[in-house]
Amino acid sequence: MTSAEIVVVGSYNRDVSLSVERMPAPGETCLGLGRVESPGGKGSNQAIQAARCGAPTAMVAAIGHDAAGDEALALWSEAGVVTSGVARLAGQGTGMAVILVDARGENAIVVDSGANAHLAPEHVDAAATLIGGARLVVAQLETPVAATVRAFEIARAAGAATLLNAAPAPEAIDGALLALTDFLVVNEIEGKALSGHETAAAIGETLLGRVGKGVIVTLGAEGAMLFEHHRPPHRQSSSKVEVVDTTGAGDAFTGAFAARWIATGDAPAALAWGVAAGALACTAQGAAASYADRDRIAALAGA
């Protein structure tokens, strides 16, 4: 496969996850309860979840000429994710994230961007045929905005839809990027940073006027809300699950939402898939390793 319906422009990180009884205070040293090394990065996670939902998916990313970069390519190949848009950069290490996970399953994450920080518009231009052939182009904020803007420009020119997951939480966001965005996905922290509002309703209604199709505000264990032009807000509750590790749950949501939306064109149905995928991702350790396939997601989503 040399084409894809979903193209994800984003990051790959090698994740090192450390289990702790509780988060350490500043200056405190805590002994870990265990370590898990696994693939991560918001872009990679979202691409893998979309592919596991059955969507033909590709990555546009930057990785290093190192063992972690080799692992990334092997991971994507196994998941069926097209890698013709992935650049390997000399002199840059593949991104890395260190994750602390406490006894409640909550996490704190520190990311060393590495090659992710050097994904540039010229790398996107090299993948223009791949991007222009997609139905949906997905991006996040772990890679430079200039590359994302260029990808969304190519998508818009080709008639493809765009989805921006505005994570990590930004202090501000490029107005040109939002103007090129059809769907905006934020959690409550990210939504507050962009809108200045506290509640999901106020966040969604405020940001809806700045994007083309819709705003999704994810609410963790409470599910998510969808805001679309000329429709009332739609809320999707989450099923109760036994939480082991919340790492990557938001990425599972975005990947599954994207896959279901291109399959049906039905945003509320896609919201149900996103919420189900996010819940299932919390039931095992790690990010991509915890992601469910389309059958499990469909069963929990009721569709």
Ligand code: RIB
The other form holds:
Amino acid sequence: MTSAEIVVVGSYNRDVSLSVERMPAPGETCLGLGRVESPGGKGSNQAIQAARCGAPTAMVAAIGHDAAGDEALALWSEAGVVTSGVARLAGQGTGMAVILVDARGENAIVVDSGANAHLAPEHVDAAATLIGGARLVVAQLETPVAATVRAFEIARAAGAATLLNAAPAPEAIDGALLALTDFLVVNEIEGKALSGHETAAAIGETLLGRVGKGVIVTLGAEGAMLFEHHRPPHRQSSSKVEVVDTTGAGDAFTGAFAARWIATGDAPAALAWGVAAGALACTAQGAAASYADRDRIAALAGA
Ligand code: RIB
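Moving on from the form predicted on its own, please list the structure of the form predicted together with the named molecule.
Below is the whole assembly, all chains and molecules, this chain first.
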């Protein structure tokens, strides 16, 4: 397969997750309870979840000529994710994230961007046919904005929709990027950074005026809210699950939302899949390694 309905322009990281009883205070050393290495990166996580939901999916990304880059390609190949838009960069290591996961499953993440920081508009241009043939182009903020703007320009020119997950939380958002965005996905921290508001309602209503189709505010264990033009806000609550590790739950949400929206064109139905996928991702260790397939997500979403 050389084409895809969803093209994700974004990051890949090798995640090194350390379990801790509690998060250390500044200046404190504490002994970890164990270490797990697994695939991560917000872009790759979202692509893997979309593919597990059955959507033909491709990655546009930058990785290094190293063992972690080889692992990324093997992961995408196994998941059926198209990799013709992936650049291997000389002299840059594949991205890496160090993640602390506490006894409640909450996490704190530091990313060493490596090759991700060098994804450039030229790499996006090289994947223009792939991007232009998609129905939805998805991006985050772990790779340079200039590359994402270029991808969204290509998408818009070809009539494809765009989805921006504004994570990690930005200090400010590029106005051109937001103007090219159809769906904006934020959690409450990211939403506050973009809108200056604290509540989901105020975040959603404020940001909706700046995007084409809709704003989704994810609320962790409380589910998510969807704000669309000319429709009242829609709330989707989450099923209670036993939380092991919340890492990558937001990415599972975005990947499953994207896949279901492509399949149905129904944003509330896609919201239900996103919330179900996010909840299931919390029940096992790691990011992409913890993601459920479409049958489990459909069963929990009730559709
Ligand atoms: O959203 C979770 C992801 O953030 C991790 O996989 C880590 O790599 C960072 O990108």
